[in-house]
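In the form predicted alone, a lone chain appears below as structure tokens.
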Amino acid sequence: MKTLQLQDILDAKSRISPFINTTPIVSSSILNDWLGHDIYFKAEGLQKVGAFKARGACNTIAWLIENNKKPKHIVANSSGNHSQAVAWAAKMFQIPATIYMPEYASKIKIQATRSYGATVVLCKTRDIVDAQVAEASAKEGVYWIPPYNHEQVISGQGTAVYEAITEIGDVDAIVAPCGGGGLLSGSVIAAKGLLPNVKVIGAEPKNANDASLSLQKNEIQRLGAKPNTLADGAMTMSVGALTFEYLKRLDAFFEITEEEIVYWTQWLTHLLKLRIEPTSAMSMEAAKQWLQKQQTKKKVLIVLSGGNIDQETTLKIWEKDYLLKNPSM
């Protein structure tokens, strides 16, 4: 197995620049007033469909035709935002493609998902749609392109924190949601790759923990059941052989409840005045608790997902008011 470079990330971000979203990165001057330290947010929210994931799809089609391997049809499976990234990537570079998914995903991600021309098939579980996707991709002229284990798909969700590190310089710590580790692993190598001192903090929902049980034991765990949490970019089975190795190398990971996920949701969305998913908004948290333990100000990037929220998730999010109690240290 190839180790990946920052050259790599390098790589994939000359290959997607003409496709992508150079994204913002934005900060509140009034949270950083009242926990003390100075944070930025990497908006990836804005990025084309609404998500990182954009990067990976990207890269990995644009890798193929350049190596002149232009598959005939483009295979994915994915719960969320992976899906809409290879719908929308496959029409730009014209290609067919089928994505696979699973019924409970997000219902304005399975439409968006169409809405890019790709055939959409629903299955009841993931391990379905896992097994689906894995017996399609075995025609001739299939190319299928998972949401993390993927060495092009990392190296283009890497170009995010390479891009922010480009833009606003050295960074004490780089924190980013974990669902399959792909976004997280090319932070990894992009952030390590620019700044050998930075740390790198993951963050997971404490009802989807597959990673941090994994990171625990040094050996990868499979959750058993689809997990109940808001943050539906973060309900993967379990991370992939590939990202497993990236996630050793992280500084930090936290486990983060679903109040703590609404908490944020609700305050990133009011001070940023951006749509916030809540796989982002539990970054904010992994940072909080991070940031609790250090003795001096510390400078640290965030990394916002994406921002495709539907009518249901958004009731839940809204059914109390955390606004009532501002956020502190």
Second form
There are 2 protein chains.
Amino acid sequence: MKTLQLQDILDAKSRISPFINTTPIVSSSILNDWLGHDIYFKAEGLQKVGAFKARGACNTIAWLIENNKKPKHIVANSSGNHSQAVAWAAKMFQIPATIYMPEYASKIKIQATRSYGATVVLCKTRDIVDAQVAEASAKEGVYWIPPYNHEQVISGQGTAVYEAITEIGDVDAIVAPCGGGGLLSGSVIAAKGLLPNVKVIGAEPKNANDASLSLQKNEIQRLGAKPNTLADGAMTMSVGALTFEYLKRLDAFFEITEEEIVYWTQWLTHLLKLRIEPTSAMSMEAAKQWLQKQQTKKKVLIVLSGGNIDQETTLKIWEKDYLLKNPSM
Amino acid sequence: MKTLQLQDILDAKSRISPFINTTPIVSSSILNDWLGHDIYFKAEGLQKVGAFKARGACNTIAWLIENNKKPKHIVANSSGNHSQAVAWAAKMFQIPATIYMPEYASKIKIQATRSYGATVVLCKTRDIVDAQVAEASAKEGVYWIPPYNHEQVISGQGTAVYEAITEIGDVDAIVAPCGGGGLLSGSVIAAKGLLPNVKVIGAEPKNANDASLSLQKNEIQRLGAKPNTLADGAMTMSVGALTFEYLKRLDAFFEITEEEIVYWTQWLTHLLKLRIEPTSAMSMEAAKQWLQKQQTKKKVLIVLSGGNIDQETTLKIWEKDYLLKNPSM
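Moving on from the form predicted alone, please list the structure of the form predicted in complex with a further copy of the same chain.
After this comes the whole thing, all chains and molecules, with the earlier chain placed first.
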């Protein structure tokens, strides 16, 4: 197992550049006034398929083709944005794709995955999903793109932070959410490669705190049951063996409550005028908690991971009104 | 009363350029596939104060200063985005502002108006609001910026369409929502000045169809009571004497139902990953109805007027799930 370096992110960036969006960086002057710090948001909701996941999926297929290993068929397993990302990338490279998804996956994500031309196989449980994708991938010519525990997926996800630093220059800290750890791993590699003194910070739901516990115990911990959190991008049962090695290089890690998730989902939506996934909003609370311990004004980059939310989740987010209480330190 | 020309829009554009955002134009390839036409969206939700209204307010004050008529105090009356726009622009030019708003205005818009440093006076009814602003404006050194019926307000609003055509070139049609008619008036002047053959199309809630009736009867009609519509930017009781003259130059006008408003608010939010006001979503339904009568593929520009929505309205928008039924012609 090689250790990924900044060069792997650079290679990924040049590989995927013709296909993905260089997403904008946005900020809110009023939020910066209220907090007394400069916060920059990398808006990956405006990425292809509405999430950073397009980067890793695209990089993996482009890397296979570059190495003369273009598969005849691609398979993937996910309940979320990775499904759409693989379906989108496979279609672009004209490779048939089959995506295994649990029946409880959001209807809108199933619908979007199909709309990119992939065959969707719905399975009763996540265990069946994982068994079926493993079986399918054993066939000759079939390639399985896992959601995070894969070097080219990680390298692709790291391009978001690489782009951001290239655009805005030095920052004091970078915050990203943790599901399986692919985005954070890529972010650590890119950030520490470019800026040796930068702090890289992770955020996870308190109700799905397997990565936090894993880092505390220095051993991968697995959730016992499907967690109860609005941050559906962070419901992963455990991080991967590969991503765990990069997560160990994080400088801080925060567990975020459901109320904090809803608060920042509402406020970031309101201030930035963007569709903000609850998973993305966690990073803002982590940034705030980190900033509360700082003595001087800081410049922070937050990766807004995506903007895919179904109607049911939207209703839950907006059930109570948090917009009447301004953010403050 | 002079007739505004393209030159007035150009003057406004150079006047306000240092202060406002040149907002991005976005599109959705999947929506274009589904409809068989090319739709471009001018994202004015990403404008200062989250709405195109910043343009008109900024242009009016900058024009006063340019003509050595800098007021000592600015007043305005509005229940919505115009309040925030005047408060923001007045603060920028360091002029004290008092904004008269009805008590029933959205709390978030009152809060935002105050956060820009304006004094907000809440009045029981809209009639009292209008009486108080008239009284206040009679004092020496006080200037009243009305929400739409003003040449410099109209010229400022027209800069959005001017920017868009400059960026994307020729289009077949331009669609914008109608409240008091300021945005549509400015859009007509800019569009017909640049592209003599372009169609300019208006959209209004069926439940607040005063402009539609006014155009049919060729005489300004006034709503009898506060209308019941989610499109709060289009609740204006009547268009203005000035804006009505420009509205007469529209090529088509559509009345949009509440269900159509909710449908497109959900879908544009989902596809574009932007915060979309119900008022903005009306234009998409009008575009669709116009496109249904066309024989060839068209290029359409839609002005997304803003992205300010309170929690209560957000809940109403997402009450039912419209995302399961794809847009189609």
